[in-house]
Each structure stands twice: as structure tokens, then as C-alpha cells.
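Take a look at this single chain, the form predicted alone, given in C-alpha cells.
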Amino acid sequence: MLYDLKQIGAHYRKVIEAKTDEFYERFDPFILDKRPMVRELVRKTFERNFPDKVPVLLDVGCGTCFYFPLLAQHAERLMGVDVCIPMLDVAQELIAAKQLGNCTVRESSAMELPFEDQSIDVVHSWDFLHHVPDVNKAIAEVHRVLKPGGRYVAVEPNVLNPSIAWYHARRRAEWGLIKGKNQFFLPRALRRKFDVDIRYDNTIISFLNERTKGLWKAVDGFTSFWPTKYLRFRYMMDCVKRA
């Protein structure tokens, strides 16, 4: 499990230089043009989070963010923060590539945001809040820089899905989720400071490919019914700052 920033850091620097097979499932920044399954999903899900443009959209935790290509039509404005400097690197690379105009990221921690309060319409985050060493500060920086009545859309790794427990178990630094960071936790720390809603939802990044569309597909009919929703890939948190 990583405890503090400086642990994160070197993590995901390691992920980065060395171009691991984590490397190339979660963080290429070119994944949605190689599979065009996991591009159609993570559209449609922007579009049912995002329904209507957003004048200043904040990602934290943004990572390389291989989904801006996506995500930017959907904000007038599109900036995101990370504490990793060479996945920071990345981003900045595949922004000019694609020439995301409204886009900009910046180095900084979900603690300690470089924003003043009120500042932002929506904030947004991808399988981050279970790697957050400190959740309730982040939740609090969140809540302060939103507007009143603004949204946080919290994506997050759903740990009663089989496949999803057994790989955060297997991997040191996902252990935040197995640890408690999952959906018996934060949706009641977020609740303090928003009204919550959430949803269960199959969009799914790593290992989605041609040779795994067909369990994908099987996986996502069994769980289109009440009670086997629960067991979705994933759980999406949509928060409205309290007035």
C-alpha cells in the first residue's frame, strides 16, 4: 500500500520509465485509439456524467490522461493536476499530439489544490480516491474549490466484482481499496460536505481487447439486473456540493 505522496510518486515513476504491462493497460496515452471497444464505453460514459458542457472542468489525479481526448469535449475548459512529474510528462505529449487547445495539466497534490475557493464548475476523478493517502483532506480541498452547487464525479474500481478484488490484492499499491478506500467508505465521507448519488457501471480499461470482449459482454448482461448490478467493474460517486 502507498502511504504518503513521496511513495506514489516513485510508484508510478517506476510504471512510467520502465513502460511495465501496467504501463501499457491503464496508462498509454494512446489506449483508446488501440482499442476501439474501451473508447465507445469511456465515451458513453462521459456523455451520461457530462450531459451539458462545462465551463471549467478539474481532473485530479489525471495521470497520462489517455481519456482527455474524450473528456475535453466536454469542458470549455479542461485542467488537470497529478503528483507524478514523468506521467505529467506523457500527458503533455499526447495534448500536442492531439491538440487539446482547452487543455493544461500542472504538478500538484488532490491535498493541497492550487486553486482559490469557488473556482471550479466540476471536478472529476479516475480511479483515485483509493490511492488518496489522506481521503477526507482531499474530499476537503474538492469541496472548497467547487462553486456552490457544483459536482464531483468520482469514478472508482468497485471491490465486490471478483476480477476487481483479486488484482488490487495482488498488487501492493491498489491495496488502498482492499484496506477499506471502496464504496462502504468514501461515499459516507463524502456525504459530510455533498449529496451523493451513485451508480454501478462495466467501463473497464485494462485487459478489454478483442480476445476478452466476449467475457466482457457476458460479464456485463449478467449484471444488467437487480441484485447482480452490485458486482459491476465499477461504481460512480456523483456529488453536489451542499450550499
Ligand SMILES: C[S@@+](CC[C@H](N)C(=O)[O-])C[C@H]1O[C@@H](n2cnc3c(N)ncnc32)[C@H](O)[C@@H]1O
Given for the second form:
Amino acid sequence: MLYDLKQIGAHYRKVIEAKTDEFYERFDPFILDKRPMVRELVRKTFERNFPDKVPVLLDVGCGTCFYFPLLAQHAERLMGVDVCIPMLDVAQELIAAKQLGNCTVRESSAMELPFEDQSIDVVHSWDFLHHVPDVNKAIAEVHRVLKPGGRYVAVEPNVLNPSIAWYHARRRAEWGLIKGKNQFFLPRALRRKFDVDIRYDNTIISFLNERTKGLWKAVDGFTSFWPTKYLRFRYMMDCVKRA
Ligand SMILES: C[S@@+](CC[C@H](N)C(=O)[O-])C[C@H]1O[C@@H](n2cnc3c(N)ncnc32)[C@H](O)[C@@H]1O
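Next, report the structure of the form predicted together with this ligand; the form predicted alone has already been given.
The complete assembly is shown below, putting the previous chain first.
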């Protein structure tokens, strides 16, 4: 049984309130300051994904917004939505501490986005889609709020990478990935409304530090070929809205 929306909110509330290891490894809003390697990987990802400044950029399932200090540099206006209020409280603290004047966050489900039709230039999500109970509904909402020709850039974990599969298999809240919300299903769902391009890459957040960087570099080297690139940690779906 997969988590429903209420259970997802409750799970992430626990991560924040109990300050579990998962919080410090994955959701710490200041992780980019603490882990220069992570910062560099995320910086490169955004530079590749958003070479031109986006007028209005929406991040769905934004969580603690740990990447907003970098993502905000690629947008004139950056907005985040999430169902978990404690996550958003942490995000507000980050936005204030870093004085990110072009960023705002608000509570909302991706199933019912509080935005007008065709009002957003680019929608971005990071490790979000595999949590969503009704993927088709979330995709329809993203499609609705995007301007004609707008982009949806979805970053997701790669189930074929053994460490990613193991991480997700051990956490019930992450079983969506194992049970099909992965690169074998999500692109098919997106292609009904978008033209989709898929790229694999080795951007990771959890467990990348000075001690593990040798291992990361070995994996990066090993996965720099075809077909081993399909074992990289993440994949990104770059989607362009069809009329
Ligand atoms: C793995 S976290 C990722 C958070 C952030 N994007 C990051 O990478 O750190 C998934 C987030 O999606 C949010 N979420 C899940 N389902 C949602 C929905 N239907 N609408 C809005 N947010 C949702 C959760 O509350 C959680 O904060």
C-alpha cells in the first residue's frame, strides 16, 4: 500500500520535527553551505537545465527548498508549493536567512495548484513525482498552469542505481519508486501531454561528503559510458508542453 497525500504530509512532518538522520543528510536547508561537492553538482545541474533566466518558475513539492539559493539565480520570480507545513516553515527560514527576495513558498497540493491557467513559464520538481498518489492528475495540473510551449523539468531518482534502489526500498514513504513511479512509467504518462527528453546524471544529495567523494568519483567514471550511464543516480525529464 502506497502513502496517500495525508500520510505523505505526516511523514515529512516527522522528518522535520524529529530531526532524523534523513533531515541532516537530505533536507537540511543549509546543506549547500556544508557540502561544497553537493553545491557544485546542484549548481551545474541548474546551469544545464536553465541556461536562460526564467520569468516565472514554480517548484512543486519544494520541501525545505535547500536548492533555492541556487535555483533563484535562474529565475526572476521563484515560487514553491508543498503539502507539508513544517517543511515550508524551514524553507521560510532559509529564504529569510539568505535574503532571497525573489522567492516565496505556500502550502498547496500539486493536485490543485493555486495558479491561473497558462501563467507559469517553467515548472520544476525534484524527487517529487514518485511520491504523488495520482501522477496523471499532478501532470494535468502542471500542464494546465504552464504557458503554451512552457517546460516542466522533473528530476527523479534512478531505480536502476543499486544504492538508490536500496535507499528507497528501506523507506515506506519512498516505495512509489519501486512500485512503478520510475523511468519505465513516468515518461509514458508525461508523453500524453508533453514532448519529453530524458538525461541521466550523477547529482546526489545524501551521503556525498569528503569521506565518500572517492566512491562517488569512481561511480561517475564507471557510468560515463553507454550503456552504464543508465545506472547513474538520477534522471531528468525535460518536457515541453504541447498545445
Ligand atoms: C522527497 S521530498 C523533496 C523535497 C524537495 N523537492 C527536495 O528535493 O529536497 C518530496 C516533497 O514532496 C511533497 N509532496 C508530496 N506530494 C505532494 C503533493 N501532492 N503536493 C505538494 N507537495 C507534495 C512532500 O511534502 C515533500 O516535501
